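We begin with a single chain expressed as structure tokens, specifically the form predicted on its own.
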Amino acid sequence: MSHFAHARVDLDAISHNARLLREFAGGTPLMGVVKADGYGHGMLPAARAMIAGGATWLGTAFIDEALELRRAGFTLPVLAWIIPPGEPVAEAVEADVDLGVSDRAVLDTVIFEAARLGRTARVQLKADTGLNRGGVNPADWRNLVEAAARAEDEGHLRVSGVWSHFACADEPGHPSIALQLSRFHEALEIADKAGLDPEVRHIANSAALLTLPEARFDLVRGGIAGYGLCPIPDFEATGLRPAMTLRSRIALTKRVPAGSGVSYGHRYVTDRESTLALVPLGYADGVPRAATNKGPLLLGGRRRVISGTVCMDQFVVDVGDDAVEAGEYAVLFGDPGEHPDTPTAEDWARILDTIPYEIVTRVGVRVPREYVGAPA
């Protein structure tokens, strides 16, 4: 597959976006979120690019991701925030990974491992302010922060952060936003009264970073926006540059008569004699099957649409009478700055009724990443 298709990742674009997010946030320190293999862009190269753009923290979902960063030589603060039972907490404590604490069981596990190792663990207490996903419920918050304060006094912990996450920051003006901010202030006040003095307080994800100055606190988390994609539909985040371009060479072309059914189920039928181009990318590579007769692409200098069913390894495009040949590139999504008809990941998300996060993170492992720009 590497001979035909690749996802080109522009590391300069990621660094540029990180710098721009710092500007959007009025200079508030930036956490570059590199979970899920850097949103499909490659975790280690993305982390280097985020740091080159001014990020002073890194964020991951799981401990294993944070440990991979440590093994690669990253020494700046790293937060891992999902800690199911059985995770390598001891290794994280030894590696000075900040651990997101969303319930008492995780806190107790961290305290136990820190005491056993004779080390001071770094934890960030997460308050559930209304997302009702991870985080500590308001009814349990006081007991948790008081337990953390006792452990801090005993030298087992350093509460490095208190944080939360918005539910609807991508819908500016949604009434839940003000309510969550109010609850976060209450959670911070309770933590303060318990004697905690965290290094950072943070609640702003990419959407809040762009639209809510009052949510900046001590740190903002740049996730999808760091990769040049806006989390808010129809919001103009001027200057963001998409970092990933997914493209493939055409494997073959063939001329077919009018009335030819195309691909599985003949869900597309040619209405005239036409040329069909075969693109060797499919749902095993992250092209959604739901893109059948919908997915846009740039081919032969024009925007076109997938013709017929997306298969596991390939799909077809009807190019009519245009002179398209095997070996030419088809661009599924990328940066319109390179060609005005280039579809974006946001275009794909809009057409498929999803979000751009899903489009870039689902690009499969057999599609090699090709890095341009610096750092590598």
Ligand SMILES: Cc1ncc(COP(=O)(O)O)c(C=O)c1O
Second form
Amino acid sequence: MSHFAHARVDLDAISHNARLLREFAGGTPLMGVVKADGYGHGMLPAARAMIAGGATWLGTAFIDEALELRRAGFTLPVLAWIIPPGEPVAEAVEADVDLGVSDRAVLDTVIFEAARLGRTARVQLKADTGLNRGGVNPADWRNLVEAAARAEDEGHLRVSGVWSHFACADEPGHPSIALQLSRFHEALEIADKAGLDPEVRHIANSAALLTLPEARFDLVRGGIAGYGLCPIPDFEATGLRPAMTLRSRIALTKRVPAGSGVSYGHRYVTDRESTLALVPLGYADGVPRAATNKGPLLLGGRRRVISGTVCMDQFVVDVGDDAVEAGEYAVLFGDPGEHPDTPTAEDWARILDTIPYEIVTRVGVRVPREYVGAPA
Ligand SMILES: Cc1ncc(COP(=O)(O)O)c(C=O)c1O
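And the form predicted together with this ligand, for comparison with the form predicted on its own?
What follows is the whole complex; the chain from before opens it.
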């Protein structure tokens, strides 16, 4: 465990963002998406902060994540949506976890377990409206809906939701968006005709809740924007505050002559006598190796770039003749509201040709999360 580096997570920022998302979505109820350890921020603290900001639902990918929320005492509705064979469906039914159902086999398993336990399972039927990932194909939708309606009549389940997910909401105006919305309306109509009366109909993720009022329905699912990061490149989501700051103390500095090759492969060579600063964070901690000679950071009051290869546990920054010393903090990404030269996770994503989700979720287990802003 590195004592030099940590990811500081501002829980007030998450609560603030959740409040803002509700405003952006015109007051529509908010599901705080906390899967993947709260996008790397820590699932339980992130969930508390989302709820403090007004989230009335939580969303996870897997049942185990939802059960962890239940064990921690969260009693609000929780939806888990990836249910491969062998998942603990019975525990989920007992814990009143809403189960996202994407195929008939899962529906049948849920009905079987609910009947065995003598309970009414909460099920949210997911329509594939064009993402071609999870969800039930349009051709199979009517059958699934009718089977769910029969099981509802028999008391084995309650269809608490009907929902879907966009493929290209982060590209406003993409033709698939209107098509998916119209297919979602069709799916809802079929569910309605089968006699289903879901509590919530939902399709919007962060990008859609920021840009598509017509996609709000009864609930919006806010993930990345809750953590203060915008899913749409070059879109001004005014007021979002990045919650995670990844920073590390400098482990050592040294003076080297001009022409010194730096780090593995000597992919960086000093062009003058220079001071090198060593940052004890590497690809094992989530700093992508692709950030070699590219990754930005704030150090000694200004923006700089990683010099040479990112190693497993460390990388180097050429600071020239600046007075940078061991023990000083380097900020890899965080909130520019704290210092205008602070890179954001969005900056890292742009530079590395990825998305900010990947930057924050890959911060490794060796990096302690330090919580500020509210009780964790
Ligand atoms: C089904 C589903 N809904 C909602 C979300 C939240 O998306 P975002 O983080 O873009 O708000 C995700 C995240 O990947 C998801 O998979």
